[in-house]
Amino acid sequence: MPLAITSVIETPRLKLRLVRETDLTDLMAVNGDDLVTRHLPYATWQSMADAQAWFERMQRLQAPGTAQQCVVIRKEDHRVIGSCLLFRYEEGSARAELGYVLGRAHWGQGLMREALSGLIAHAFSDLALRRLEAEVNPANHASVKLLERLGFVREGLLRKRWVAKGEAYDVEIFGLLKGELRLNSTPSPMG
């Protein structure tokens, strides 16, 4: 059975839904910021051509049912402020990897924690996943703290795993099993 998010996921302040081509302008503001992408394994977008190439790559990833790319939409003004991704889905193991990015103007408000809490709850219930993993550059302290607040366990260091922006990076791998998600009605100001 392919990985398929078929409905909008709602949290108190946000909506998550599958990415659309019309989201690219808002996503350009997120992924076109060097500070936002500095710890991520892809180049900062320089133009709408980069955004379009990314969208086409996401469509190819989603086609076989091994990935689902969602956008994070702020309910108050319907703006796309980030994205989150389930990918490298392995049906036999009921596992997938998690990726995410949030525009700098929205950091420190608990929005990504809220978005990921909704996505993860959906993944464990409706998508019947058993395990989620995330790989994080150890220098990305905010992301490490976010994963730990959600209940992810640091499982190891993968030396020089990513090559991005001309440099090889170590990554820490985190895992979360069904039933370990920490839900909190009051979002942390850091996450």
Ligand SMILES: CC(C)(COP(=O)(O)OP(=O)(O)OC[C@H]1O[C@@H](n2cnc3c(N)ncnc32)[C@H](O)[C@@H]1OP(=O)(O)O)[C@@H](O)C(=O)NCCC(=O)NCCS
The other form holds:
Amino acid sequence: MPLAITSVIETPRLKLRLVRETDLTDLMAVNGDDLVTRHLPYATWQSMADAQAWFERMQRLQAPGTAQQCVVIRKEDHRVIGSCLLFRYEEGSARAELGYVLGRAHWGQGLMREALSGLIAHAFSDLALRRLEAEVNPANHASVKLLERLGFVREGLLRKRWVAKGEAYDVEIFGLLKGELRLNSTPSPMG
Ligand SMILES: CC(C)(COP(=O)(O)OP(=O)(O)OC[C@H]1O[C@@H](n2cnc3c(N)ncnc32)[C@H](O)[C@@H]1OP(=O)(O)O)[C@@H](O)C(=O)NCCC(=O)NCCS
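Having looked at the form predicted alone, could you now put up the form predicted in complex with the named molecule?
Below, the chain from earlier opens the complete complex, with every other chain and molecule after it.
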């Protein structure tokens, strides 16, 4: 069975649904920012042509049923403020990888934690996944913290795995098994 998100995922402040071409203007504001893409394996979008090329790439990735690209919509004003993705779906192992990005203006409000909580809960229930993975540059402190708060376990370091923006870098692999998602973890006093 192909990976298929067929409904809108709702959290208190957000909605997640599959990306549409009409989302690209909002997504340009997210991915057109060097600080946002600093740790991502693609170049900062320079124009709507880059946005369109990304959309077409996502459509091709989704076609065989091994990926689903969602946008993160703020309920308050219906703006698309980020995106999150399930990809590299392996049906036999009921496993997929997670990717995510949020516009800089929205960082630090627990919004991606809320979005991923909704997506992951959906992945483990409706999509019947049993394991999720994420690869993160260890220098990406916000992303590491986010995954740890959700219950992901740091499983190992893959040395010089990626080359992006002219540089080879290590990645840490994080894994989360069904039943391990932490929905309402309170930050510790040490942060
Ligand atoms: C990573 C990212 C999605 C986090 O989104 P966010 O909505 O700001 O994250 P949250 O507010 O849910 O915060 C998650 C945790 O990280 C912490 N955090 C946020 N920014 C941080 C930073 N720069 N350094 C250290 N910790 C940070 C938060 O305090 C929070 O921890 P807490 O629960 O102890 O308070 C966002 O920074 C982003 O889009 N970055 C660029 C794209 C990217 O790197 N994607 C991931 C690729 S692997």
